[in-house]
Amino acid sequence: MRMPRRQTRPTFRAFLLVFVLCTLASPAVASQDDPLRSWNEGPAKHAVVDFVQRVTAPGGKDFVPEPERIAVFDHDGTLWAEQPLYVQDVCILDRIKALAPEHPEWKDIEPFKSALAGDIKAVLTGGGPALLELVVAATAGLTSAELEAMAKNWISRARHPRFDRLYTDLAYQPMLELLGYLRANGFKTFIVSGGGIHFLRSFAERVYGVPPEQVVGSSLKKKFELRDGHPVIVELPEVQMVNDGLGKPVGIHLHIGRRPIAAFGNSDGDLAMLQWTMAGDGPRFALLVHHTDGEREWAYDRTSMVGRLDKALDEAVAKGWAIVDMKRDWKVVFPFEKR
């Protein structure tokens, strides 16, 4: 008796169908999966994939222990907006005025009569001095506790003039996904900025997921007293670092301890600390933040008042370091942007 032939064309058919349709799927579901997914394919996204699979391929020849996977990234421009005027001195300026009536004094002298007027622009033209002065009238004489109380207090309701939101969602959402990806993959983030340490360490957590030992920032000189039988630290009326341009790998010296193998900056005040990460042995990384999209956010470089980008640029194009031209890499700017 013959017996009956198998039917296994159906089968294949049927298996190749189902391979054929998964094979088509995997772009749409690597797409989904894509941990920067507000960046758009070029130059700047391929060179940090590329960075980062390198020095996290067990056996190769550019792999980098976990403990030495260091990032740094500037603050200001580079992980939120800094226009029209850097955030933490719109806080000093209404902590100014907030002084104000304890400080008649302030109406004839500089740079409190500018600071007072609203006149930014006077302001800005007395430079570090001027913004440093404002600082130290703030801050000095109060307690950690009080720094700390009066910096979550005003972000947590303070508003943008042109976007009418809460300055913490202003952090860049592909600068967000950058951290995100970095931490999955060993690196240990830090936020090395010329901003006040304690008004960072006030929201760095809540917003990058940056805890405050890993906030590097500029500083008052500080000690310990004793208020009301109460152990206090208290802010003095003296400079302890300050921690942009030349101090930043200062900074990163005495805070972190270990050279990064990754620094992200947007402007000439991060340019030692790219030089100080790239001069370092192994594998090395540096980008830079380029505002090119003045419908998105802002357009500006070399003769900016605030974040300005002129020496630091010329550098990254002669060493090739990556830069990201926001309007042409980002898919997003701000995490409320529809995508």
Contents of the next structure:
There are 2 protein chains.
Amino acid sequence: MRMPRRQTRPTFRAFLLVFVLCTLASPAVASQDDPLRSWNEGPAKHAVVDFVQRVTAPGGKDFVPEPERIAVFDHDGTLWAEQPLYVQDVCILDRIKALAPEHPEWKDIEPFKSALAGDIKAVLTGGGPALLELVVAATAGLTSAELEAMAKNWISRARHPRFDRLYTDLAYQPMLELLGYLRANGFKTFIVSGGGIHFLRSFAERVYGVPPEQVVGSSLKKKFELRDGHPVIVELPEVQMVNDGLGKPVGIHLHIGRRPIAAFGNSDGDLAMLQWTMAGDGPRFALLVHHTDGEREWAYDRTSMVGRLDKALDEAVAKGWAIVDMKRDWKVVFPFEKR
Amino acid sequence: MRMPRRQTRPTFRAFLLVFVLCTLASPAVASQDDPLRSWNEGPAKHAVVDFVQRVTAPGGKDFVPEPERIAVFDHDGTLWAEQPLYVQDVCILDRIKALAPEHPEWKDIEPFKSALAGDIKAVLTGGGPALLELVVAATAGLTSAELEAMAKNWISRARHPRFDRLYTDLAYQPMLELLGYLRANGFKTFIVSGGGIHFLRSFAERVYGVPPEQVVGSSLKKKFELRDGHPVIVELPEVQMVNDGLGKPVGIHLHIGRRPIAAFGNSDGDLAMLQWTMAGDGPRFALLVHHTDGEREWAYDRTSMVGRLDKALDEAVAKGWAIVDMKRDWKVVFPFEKR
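Can you swap the form predicted alone for the form predicted together with a further copy of the same chain?
Below is the whole assembly, all chains and molecules, this chain first.
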């Protein structure tokens, strides 16, 4: 029923004013200014905010000077979706298929035979060495410029089989907000991935605002040479470093040279990185993303072939590290979801 | 003669005004604000300033966005004195001497015998492998914390034989100004050295304002392990990378992931880094420090065992790269000199 204007009483006006003021101050409106607005209120969000407030409070007992505010993020499964396959592996498989006509022998030898047949499980059961053989076949001999062009070209076109979107659209909205929130509070954010360092660098700055020099990953050895007087860097068929599992703290130590104060991961491959981060002095923060949302994303942990989360989950619970329950803690998962 | 006030004529007043204005604008006064005040006016300083002005001029044809303003500096002989021995080698020799009582066998086997006898030339003629053997003996098995503590302790006490000062006092004043000038103009400055990455990091931030994550150097392989549940990173007796000569562009590619637009070196060990930098698109800058001042520092180039500058000097002349003639171009060499 519409209230005739002349009947408006002072008490109603007062009520209206209070209502409007309350609305302006309500969470729904305030969330526009919340740097973590895609996070539901809950223990994970509160743990992050509490940590950041403590280390940035001047004069506080937990204050950390800006240069020491180093935060490291795993990539696959922590910053973007890693199911059904690590994206880089898809890129490698595509490259192997493209090169196959020049290598007729591949159809009879593993792991190429399985790769060309699209039998990814067979390749993965061959473990690290099988995958490495594919990486070497796909990239060794390329110059750094050729490798970069190949990665940029692939990532600008390849689409995720479930969502039919570019893989770079599958970066998690809450984690994009978290990266920005940390940087706004004087943190330097690094990606520390088991994936190939140059593959990641081909989009990390554009998608995450993380520049190439703050990306740590796996790599092959390289050599510098002059080709007709023109300097090139060439990929060699030999591993430089495997930046996964126990390799992550080593990669952090090599590239960053100081211990992070905050680490974010989602699988057992991140456990050593989290342990290394938490073993330092002063305030520390560790967070695991637990994939619990089969509808919006995927639900998997202890028995998954990709992104297994088993020992790290036990250790996180035992030590009280923050755990994101994706279904409970994230209002949206991907930027393209309707809000 | 003092001019009586009443005789002051308008023309004299005008002259006085012009004189005062000229004085205010003169180099002598302006030098207080000159970020490169320890550099004499000349081609080297002018080349640097011209380059920086071009790449930072918004809308100019040579403008380079801030994230791409990467500058790389060799360390020994470019940022601090490298004679009579690379400082890190002195540190290694001191460590070998300290460990000798635990290794009685060393007095009979090379390169330890020469090292303990102080016969550095004999060690250096053994080349890279001999030096590497000493590095491995001095550091393998140490944890990252032990290695850092050892380096920090040594650099805080060891003194240069000629100047009887801490080695860190022998950073070149003009280069400290240059680092600051570049950073004030949006450059990210990296040290790219053949020396050990962790040794350099133990003082690079304090002395040069270059944080650990912007130091690239040589390193041994490492492993992560839990010792009584406590995570440690341990040095292994195997080379991870030799970041010198042809290794410098590879180290830059691994750590920085994009091509620098400016490179500063002083020896043939920097030639590949300068070539790699200059081969990119857009505006580029390369500079060699030529040690020409036997009085204030040292004079050496084509035949020096430490810091040989031969091929790189020829290429710099042929290609018109900037060359610092230390005697001519630097007003002071070390910060402790009287000005």
